[in-house]
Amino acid sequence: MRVSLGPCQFDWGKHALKDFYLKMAFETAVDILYIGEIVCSKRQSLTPEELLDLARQLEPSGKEIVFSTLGLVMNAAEEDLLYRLAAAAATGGWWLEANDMGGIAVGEGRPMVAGPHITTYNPETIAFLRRVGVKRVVFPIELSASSMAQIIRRLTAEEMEMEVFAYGKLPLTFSARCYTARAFRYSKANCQFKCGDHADGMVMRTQDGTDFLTINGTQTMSYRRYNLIDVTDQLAAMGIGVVRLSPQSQGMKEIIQVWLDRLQGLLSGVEALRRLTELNGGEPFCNGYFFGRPGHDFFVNDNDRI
């Protein structure tokens, strides 16, 4: 299996994100690289433009490069933002991931990813995307380990790349609200860009103080960072093609090099899985979604919890 690292989704400013992927792109042997803004148009700190370039920059590292589109395409600004990315990433032959079907339908008849906010839960949908040009199809976060292999058996021949969101905090929703910015009492028009001030967004509690969620702007992720380091065999036999691994603040060579190391099998799963584990802070991870549990839950197996 090969390693992708996905688009940021966090707001760290046009400066630290141009950093953060070419020390990516030149310091570690992950394949492929993810770019571009996919929460909020407000803090799309790098114009498809200084994407372009961004992009001319990664690639003699050799790695494999996608434009990334927004999750929730809301307004005629947009979807001109969306075509002027798809204009940059044909610009180098560059592929495009698809968020939201609107982006699909730019970038028809060229080289695509449907990304996970697709909701490709059939052979069917594959079969459509096929036709209008996607080679590559990240599952929905939320599907098991059981869905993704059965819509994997039931595909025809002709080739299409799996890739499944592996590591990292789950997107599960994007909003027309921005709740970092109601956090603070501001509203989304004037949002005083509050979400930069979290490099790994914002932590929700219930009422009792228990951890929950995290907020993102316009979106809602997982507390608990998603982890399938333990059933990487797993997904190898399934069929899966690409592990993806979600960028965060810190230690993300140290968390690439693991993955690595693991799909090599110069660690075992539970090693592999302790490592991570000391990298998180020795904070839990989450798997529920992939044995087909409650989400925030993590699984050694399909019964052992911890």
Contents of the next structure:
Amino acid sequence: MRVSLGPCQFDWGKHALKDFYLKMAFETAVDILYIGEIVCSKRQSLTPEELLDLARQLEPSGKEIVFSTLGLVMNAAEEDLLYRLAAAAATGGWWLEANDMGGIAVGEGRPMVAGPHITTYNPETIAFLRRVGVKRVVFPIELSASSMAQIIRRLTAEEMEMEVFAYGKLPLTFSARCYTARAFRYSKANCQFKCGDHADGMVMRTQDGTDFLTINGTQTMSYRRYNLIDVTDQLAAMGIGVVRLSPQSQGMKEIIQVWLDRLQGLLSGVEALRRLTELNGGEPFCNGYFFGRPGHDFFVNDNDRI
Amino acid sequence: MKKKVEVLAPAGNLPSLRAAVDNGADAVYFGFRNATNARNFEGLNFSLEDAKAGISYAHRHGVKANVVLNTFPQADDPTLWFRTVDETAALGADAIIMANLALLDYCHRQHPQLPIHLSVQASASNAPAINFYQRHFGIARVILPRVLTVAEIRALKTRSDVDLEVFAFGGLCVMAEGRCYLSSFATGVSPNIEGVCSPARAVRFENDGDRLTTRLGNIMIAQYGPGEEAAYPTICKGRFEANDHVYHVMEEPGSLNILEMLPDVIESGVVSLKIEGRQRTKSYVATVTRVLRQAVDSYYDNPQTFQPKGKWIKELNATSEGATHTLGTYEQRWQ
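Now that we've seen the form predicted on its own, could you pull up the form predicted in complex with the partner chain?
In what comes next, the whole complex appears, and the chain from above leads the way.
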């Protein structure tokens, strides 16, 4: 299996984002880099034209580079961003990751990845997506191992590389409303760019004190980081081609190394999980979706909920 | 004279369908009693026989009947979904409402005469997406997800000639629909696959002295003190802590109600005003349909002077949880 670094979901600002991608490209051995703003068009992230410059700087690293679209496109200005992103990707022959059907539409006929926000629940859908240019599909995050295995088994005549979201805060949903702005009693129109103060989002806790979700502007994520490090053998056996790690502000290089070591058999699943738990400050992970259970839960094997 | 905007009413069963027709709906929508529809609540929805009777009742009264098939087929056995497309075509429904690419493709090829309405579950909120569905599947209409302002809807109309349907009243999904994993994150049950958000079997109301706690799966959704009215526990209407405050972090319980903006919404160019609530009672359907019928007729009688009547607002509020209402995302400042 290859390892991808998903698009950064947070608002780190142009410089930090660029530095991050350059570091990941030249100092880690990931295979694929997804770049592009997927959450909010208001953020001061890299424009399509700046991403094109960045992609040119990243190219000598030999990584596969993919341009990721917004997850929710709602107006003419955001449609314009879509078209510009697709044009930027086409300039260098890079693929486009569509995270909204608008992305599939503007990339139609060129090589694309159907991102985790495209609802790919069955092989018939994959067959259709293939016809419009999709070369790789990222499974929706909520699919269980058995659902994914079933889809891959039934993909007989279809050539398609399958990718799974394997590490990081789960992107659960998008809204027109900005929950970060709302938490500070601002409107989205006057958000004061509060997301910029929260490099890994803001916690949303239940009234009995469970760290449950992460508020990240118009996106809501899991609080716990999803982690499939201890089931990589199963992923490979199912026919998964790519595991996706989602960027976080701290320790990304080290996290990537643990994954690479695990995939090369240098670490056992148990040992790799222990290392990642350390890097996660001892906080629990989640993986329930993989076992067909509530996404928030974590199972060491199919039984013990944490 | 311009064609009047349609009042489209929900039906969870035959009595509700008749109530909708009898109270002035121009069209009704309903789904089958299985996982193919996104309101798959226990004790609700239509058998094939019910569907025949419902369509016949609607047609006798000059009312259209749309059939909903808006979940995503599962890989292990998609036949139920494809079979339901064929059955709907045979029933003589006026439209089929779908979200899944595979079903859209199948229906367009097998039943080109059956108009397709793109379900809100497809989350098509922009012109490239909507026009893509039109190009590939010939969709006649798109049901817009509840993420656009009225200004954005009006502008969208200039970039796409697909008919637009919008939600006018009822429960308010505040997320991009069909792509929201909050419910499955807490319960393990996917609305996209099984057709039900916050399923009753995962819901608990717990009394502890004078406090009431609601849970979804193992997750506490809200805790209420004495005298506070408890809402049905969905995560997006829950009470949580963020930024050191406890509040409805995503949205307060209550209903979407566009009456205050009715002229703006109609003039944005939409063709249909949809009432949410196939899971609601016959009397809800009757009340909301009747009020919306009166409001729409009143607008067309005199568009310039239209004002929502206090009586209408009161009647609608009485049907809604928390007895409050919002214009939701139609109004920019909500965002």
